[in-house]
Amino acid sequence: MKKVAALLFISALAVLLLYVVASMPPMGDPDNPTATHVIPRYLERAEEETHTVNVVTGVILNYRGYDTMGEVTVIFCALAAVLAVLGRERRGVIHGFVDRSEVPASVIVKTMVRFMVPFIILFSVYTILHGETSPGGGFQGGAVIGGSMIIFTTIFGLYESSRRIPLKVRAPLEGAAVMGFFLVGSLGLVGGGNFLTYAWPRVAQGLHPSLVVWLTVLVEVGIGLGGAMVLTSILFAMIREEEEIAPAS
């Protein structure tokens, strides 16, 4: 009875999507109200309401705010899930089995990671703090550190990327996309104004554009760290051997 009741309903809920879809209008259309109405707001009106160059980044953390706050929770309950299953390292000291590879890296690839890492995380900050005025943001700017993680990994092991990025740094840092844009929404509040605006009412009005760019600023922060550091522990997870004090010589 169980396994009928739930093909009826699968059945019911597809019937119901597709005619969601089949209702839909046609891609492309010049009719489709988002291109009557939707983008035309956000082409001519994003800058002037928003205070950001980047019409992308007016979007994503103004007109869509609860979107994107919804989009870090999610990231940060993925983070949740994989720790929940393959748990987290207790000592803080890890390896996996590039620690114990019998062929060493290359000198000259571990020399050429060892110089390009650096100057890829500045670039991914550079990514982050200028998401406002030119391409990039803060899920382009983590993903970048969580990509150069992934590369240093690959070349000196889990164990060397443990102490770099220890337990005791990541862990502050996982939430911190929740909790910037919990605390630029509560701050929305205390100016007056509703949950996540950037629009004061109790602040003069000709200190609203820096207002904007800096509580921009700050959500991009908040997501760049929160990126970073919720990539890192996935991937630390992920390739984790077993723990020991120190990896084997």
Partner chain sequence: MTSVRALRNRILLFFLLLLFWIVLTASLALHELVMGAVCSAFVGVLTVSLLGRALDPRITPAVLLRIPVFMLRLAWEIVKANIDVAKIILNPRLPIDPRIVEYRTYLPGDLPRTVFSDSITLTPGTVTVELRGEVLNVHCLCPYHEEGLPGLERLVAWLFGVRKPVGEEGNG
The other form holds:
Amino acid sequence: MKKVAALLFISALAVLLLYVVASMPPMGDPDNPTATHVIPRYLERAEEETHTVNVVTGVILNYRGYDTMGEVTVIFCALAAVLAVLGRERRGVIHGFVDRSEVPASVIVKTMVRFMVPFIILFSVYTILHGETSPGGGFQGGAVIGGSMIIFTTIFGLYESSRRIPLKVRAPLEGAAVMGFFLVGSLGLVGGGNFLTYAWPRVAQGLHPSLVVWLTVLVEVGIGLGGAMVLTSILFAMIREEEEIAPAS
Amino acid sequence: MAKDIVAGIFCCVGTLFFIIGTTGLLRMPDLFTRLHPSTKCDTLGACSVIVGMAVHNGWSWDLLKLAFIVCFLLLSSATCGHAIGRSALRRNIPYWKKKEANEDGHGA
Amino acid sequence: MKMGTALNLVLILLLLTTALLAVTARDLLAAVVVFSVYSLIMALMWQRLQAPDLALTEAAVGAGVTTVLFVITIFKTRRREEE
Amino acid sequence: MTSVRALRNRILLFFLLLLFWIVLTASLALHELVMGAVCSAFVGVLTVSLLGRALDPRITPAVLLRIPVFMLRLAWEIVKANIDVAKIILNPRLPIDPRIVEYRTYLPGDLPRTVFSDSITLTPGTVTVELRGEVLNVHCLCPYHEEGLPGLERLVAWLFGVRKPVGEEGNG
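Starting from the form predicted alone above, please write out the structure of the form predicted in complex with the partner chain.
First the chain shown before, then all remaining chains and molecules of the complex.
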């Protein structure tokens, strides 16, 4: 009985939703409300206004900088929540999975990871720095750095990994994304514009294009570093093993 | 035109190796023997498709990028295959043998 | 154009299949693996919709980082779902 | 002596990373090169602090120059042997007789052994399932696949410029 009721309810909901979808403007129609006001301006003037070749980056970091700042803050809060529940890792009392596993890490895998990690990190640096000209940017590059840290940690163990990326390096960098936005936003304020504007009327009427690009890159680097460190910290917090004792070496 | 044909041949050969690898994966009796088609036919298939793409694209920077992709693909897929096989061996997963095995493939 | 539509259809079907499998699998590890396949297909779809930025994010975060975090969580809890 | 070697390794890593950067950016413009040099140096320093060393000491310029030739020869081996495995898979009777064999290699150091075992894994019919010291455990699909191992070993030895020790056959 309950199931039938649920099924009926869901069907009714589906019909309603489909009806709404059917009455929406057709996808890709140039006369849509979305395609007549903001998008033409973004597409036509993004390059001259934000000085970024990649329009997506221009929209994310310049036109909608506040949105991105909110997202970055959400990520930071997520880390704070994870750390509030799980706590930081404690060095010396911890063991990674690899140390605990009955299968010790293979020499072959170790050698390969040693060889690959610099290239992965360089790729993510490229993704971050070239965010304004090619696909990619802070979020993507940060995720790739986080991925390389995950590879490193699963192969070499948490003990080794948290020794190489110590807490005192990670802790300040976790807020790098928010700090990057704050810094660039404040520079805009000091220059006489609004918060997070890349135009500084008090300093110069038309800002030199390369300076705007460098400000964008600064925000990207902040997002990348912050994202990477957040991911690494979450990983370390999750694979922490309290019961184990410190390894011999 | 000739370039397109050569590229197409390479891509088709690559797809063929993918199909053979998947067939092998389904036909082989146990984990270790399944590693063989899955790590290698797939690698060769992917490499062949990439060579096809390189031929199609002609001489440009993308060629070097594809070369790097092939290198990383070879390294990572070989290492993955080894890691899976090794952890299976370490966990004493029995492997299929021809002689002592039952006829229906449940290995010793 | 025809080929593109066919590819889109195949991708959507695969996406639905993996999504259903990920939800219904009793073995949570299998569910996680299927979920990472789902993320990879999603990345392909983003690329086909000409959103390479999103494709990169989906591939790195969805297929890479989240999978590892899920696997860690499963090893810390129980692997099988209980009735 | 060791410090000179370490320095050479770091420089080599720097140039490898710079090459990777140039391929990624697909341009030879000066500002890209400068940025690439800065980033490569940064990543190099990061790598040394993360891994404790730059590159495996066995990677030398000569080895790097031999890599393309090695790749081509390996590719030929891979193609040849892949066709062989394809035949086995498509054979309705599935004529396999798998076994795990031990193979004692004379290659020194982790990196040559890793390259050797990866080459084994890529050459169909054989998967390296364990590497302990100088003993490799290789899972062979058919007994005759084992016969290809010495040839591959010679190839890897050539890549790293290692000579086979004479009269040490079977010596632990």
